[in-house]
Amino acid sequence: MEIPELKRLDVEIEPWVCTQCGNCRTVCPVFEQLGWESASPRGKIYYIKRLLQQRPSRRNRMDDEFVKRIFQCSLCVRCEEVCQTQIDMMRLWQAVRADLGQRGLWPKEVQAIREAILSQYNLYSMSNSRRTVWAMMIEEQVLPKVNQMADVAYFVGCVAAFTGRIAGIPESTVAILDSAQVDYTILGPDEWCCGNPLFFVGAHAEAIELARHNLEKLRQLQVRQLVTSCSGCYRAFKNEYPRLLGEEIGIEVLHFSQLLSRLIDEGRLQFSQPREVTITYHDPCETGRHCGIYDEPRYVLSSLPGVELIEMPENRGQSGCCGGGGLLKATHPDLSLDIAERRIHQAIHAGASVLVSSCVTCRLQMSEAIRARNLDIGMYDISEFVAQFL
């Protein structure tokens, strides 16, 4: 049997370059949950090597169960950070996924988020002239800021503009901001969905009309940097766009956390209202490993007067999961609350009254989680929690 998106995505060798050690399955969040072998990276790539074995002649078996397995996984990637032979777990995966929809094998979820993004423009099939709903109250503030010429703009990305418990991101960033003095735009209803959600599926060609629409109205307001307090929204921008138009994009992406550790530095920002308070730093899987931003966030919670910042032991590249990406909390909510639960679990052992940290699936995901396993820990996105000491 042949899966034509492995070569295409260049990591057809990597089923057979697997040497079945394990390694894997020690540090997998999904594995851990479910226990069984076919969830392992290990277990699905096992599969995936018995499907290219298949003769032509045979029926190809790419039955539910594998189909299942493959999404379930975050694509936190940290098996390949274990990963001995130096598998490119990331492309893998999505050479797998972007098979099964090819064969209209995809979940009828990942079906549903891809017909929104396409038709709508962002995640939740609303209309994306509401993509400034999230400013409804300092409407007089950000409103003269849409479609406006700047050096800097502001990339709000559809969970944050569209999900009203954690609109205090994008309203912590836009106040920061304004304390810093930053001059800076946001696109409204012209921002359309990074895409990032269709690179988790391999969809490259259908993403790639986001990129090249968000580029150009970026473009046209002469735009030199651009940050987002959204880890896929930086992923999509850093990492896919340059691989999916072959070219370097010409505009200096920022996570937002990188942009306030450069205010710190430069005497930007006055931090007047101290807090007694002892917080760990969650590393979100798409800036942290997929994109090696650990220290500028340390070094700006570091910064905060009266924070006493520890370590839980998983951190850095080693970090845990939210149980967040992936389109993993789409496809199976339940497992990915399990995997949220353990991750704070390991904060409130260390000894943490908070958790922070700096994207928006991941607030979204742990809150979600505190709440409904009643887990008594608070929890901040870096924005949020910078913005109480301004």
The other form holds:
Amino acid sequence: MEIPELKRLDVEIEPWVCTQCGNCRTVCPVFEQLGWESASPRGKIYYIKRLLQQRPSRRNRMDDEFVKRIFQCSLCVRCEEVCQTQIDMMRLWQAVRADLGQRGLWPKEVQAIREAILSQYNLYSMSNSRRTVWAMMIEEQVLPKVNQMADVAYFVGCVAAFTGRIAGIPESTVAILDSAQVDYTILGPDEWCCGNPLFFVGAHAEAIELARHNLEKLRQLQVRQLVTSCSGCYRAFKNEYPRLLGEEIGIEVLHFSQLLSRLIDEGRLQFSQPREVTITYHDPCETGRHCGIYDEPRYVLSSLPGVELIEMPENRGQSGCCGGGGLLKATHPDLSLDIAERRIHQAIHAGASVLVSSCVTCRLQMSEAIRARNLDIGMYDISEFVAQFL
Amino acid sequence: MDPTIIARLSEIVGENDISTSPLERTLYGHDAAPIPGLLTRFFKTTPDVIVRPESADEVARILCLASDSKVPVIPRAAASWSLGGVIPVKGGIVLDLIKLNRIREVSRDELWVEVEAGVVWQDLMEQLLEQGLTVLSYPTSAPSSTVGGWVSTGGYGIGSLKYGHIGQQIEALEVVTPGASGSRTDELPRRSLFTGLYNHDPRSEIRSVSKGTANPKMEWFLGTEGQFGVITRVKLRIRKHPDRTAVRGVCATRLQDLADLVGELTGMREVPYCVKVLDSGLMALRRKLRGVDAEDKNLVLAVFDGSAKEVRAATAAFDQIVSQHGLEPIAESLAEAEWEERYYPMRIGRLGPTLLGGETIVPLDQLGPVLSEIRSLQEKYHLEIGTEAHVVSKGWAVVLALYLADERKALRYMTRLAVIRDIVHIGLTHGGKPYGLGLWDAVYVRRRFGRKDLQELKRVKKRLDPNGIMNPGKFFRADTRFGIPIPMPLYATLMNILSLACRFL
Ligand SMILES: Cc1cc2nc3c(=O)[nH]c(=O)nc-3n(C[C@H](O)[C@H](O)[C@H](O)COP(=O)(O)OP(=O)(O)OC[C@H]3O[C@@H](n4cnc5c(N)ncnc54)[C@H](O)[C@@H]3O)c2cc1C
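Switching from the form predicted alone: structure of the form predicted in complex with its partner chain?
Everything in the complex follows now, all chains and molecules, and the chain you saw is the first one.
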């Protein structure tokens, strides 16, 4: 059977280099929950190889269970960290998901997300004119910033913009930006989904319009630096856009944690509210393993007066996943919460009373797990946590 | 398979821990080795059902049922071995030991740990480290493989030089043996761990086998690849985590120079924790992977650990030996980087894209000639081959030769399999033995054990597994699905043909 998407994403060789050593089984959060070979990265790769070995025939078909398993993955790519042969797991899973899409085999949740993004330019099928709904309580502060010429653009992202429960993240972000006297703009209704959910399923071609639109708007406003508190948007701008468009985007892309670190260094943030608290930092997969941001958030958190930052045994490149990524939350919500619960237990076990991350999805996901599973720990995004010290 | 067996298995393990799905059955029909489809067709490698028992009691019930019904049972841990040990030969029940993964007890004072057999080495090491402890030795597959898997197979790896074979570290084992048919699954013997033997019982037994017990002997379960029963728990000696570790490396162009050095290192007063040799072929492949030109250099890596004082003394002694041999040490940072890579012997697989390999355990004084002969296979077969040898005792080294192949080119790939035979044969002609048997090397069983020991093992097999349900069709002989075993002469002829084809294709 042919899987042309493997070629498109330049991962044709990857299924063949897998040694089946099983290192990926030990770290895969999904395999840890389900425990069947079919749920492990190596199991999926073995099956892909079997498919490639089949002679093309009309009777060839994908096993339904395999299709399910391909979406039982949070794309945390911890598997890649421990892989004997350094398989490009991210691209591999993207390619296989793309192939399933072409065969009409995407789960209905994925279809719905795709349609929402393509028709409304946001994840939730909301009217995109409501992009600033999160700023309801601080309209005077935020609305004047919409579509202004500025050096810095704050890209809010769909999750933070439309999810009332975490409106605290964009609120805190603008509070910090203002406090440090950063001259910034936001795109408001002109901000379109960055396309990350489409990248997760290898639908690169469909994301191109979104990328072009966002970049055009940013260029119109002469933005030189894009800041986002969403690790998915960060990943899209930083990794996917240049690849997709075949050129550098010409705008510096910063995760908010990186900007915070710079602002602290430049002495532009004063923390006047010390607080004695032991915290631990959860590395989001998309800023951490996918993009290598490990030091800046730790630097920021350790700069806060009174804060003791401790590490969980699984940290940085070996960090556990919150289970919220890769569309797993949409397709397999219970499994995704089980994974979050495991990670939260690690934070509690380490002795932290507060868990801080720097990703809107991690924040949403872990807060939900803490509530649903009755766990005793505080959970904040780095922006929310830092804002408490201003 | 009779649906009533499946139904009864489901009662034993619960419906979440049994699978007959086509996908799962495909995935439990292979191990780490990429065997061509043409070859696997001689065997019924697809299991009928996979079960995941959670306790020795469940294992015992399954073995009783299987024994009554004369259905094969194939114990499977992480499936990181590549000799076909976990591959069904005639279908049957795959016993996935993934749920036997609890660390039961750690004694800091007496320095032992009791684990279930499916515990992964790396998980164990991480848990012990939290208490300032660590294991005595471990396989380089520690990130994936299990304690029970290593007890059941080779048992040599990192740390063996200092602490011996895994067998020397085991205080006790809990094993489940199948017993005769006619057993009643509802009347299992009660378990009492590690306190002594159960009286012989015709039914499936959970036995506790300690060091020094006569019958069954603990040795019967070491390296016997799931032939006599299922190991469910292991009590292992452990140690305080060493304060210091120092890594040293030495390069040389002539292999024999390094082989001589290695011989002397094993006689050091401060026994190194690990000594391994990476031949120039392997070094070249690693450099190729990084896009760097090859150098004709072989490397010896020596690792010392212990208190700061011990390590200082050991490294000083090492430096002296090295200079007496007129050899040059490499930079410590390079040696350390090489040590960091110890879990990744197969990195070079990316160059294949397929990686094949052969393994043998050879007398240490033959290491030089063995490595040279393996090296010469590169010319003979026009392939890229690299070898890693672990010195595992004063007298022996485990040699793993890896070479590149391409599974996508079916015919040529098939012929490449002959090289495995050559590697094992080089070991045998120098007084070595096959390192394991499984399915693919079962033809060497007599070479491995010798006539007398083999007879004893066969007697043990009859006694402990009278219905022959435990991992049948391998180890003692490689049985095809047609019930006909592969005899040595046929195997040899086939390999000779492949070898010839491999040289000219
Ligand atoms: C990267 C890499 C490095 C390796 N390094 C080493 C090394 O340093 N030293 C070494 O010896 N090997 C090494 N190996 C081979 C392999 O990893 C070891 O043999 C390992 O011990 C197998 O463990 P497993 O849990 O994967 O067992 P499996 O592969 O699942 O099983 C191996 C055999 O043991 C039987 N078995 C497993 N568990 C039990 C049990 N509880 N009771 C009864 N029978 C059982 C199975 O039926 C099978 O026959 C390496 C492999 C890889 C991929």
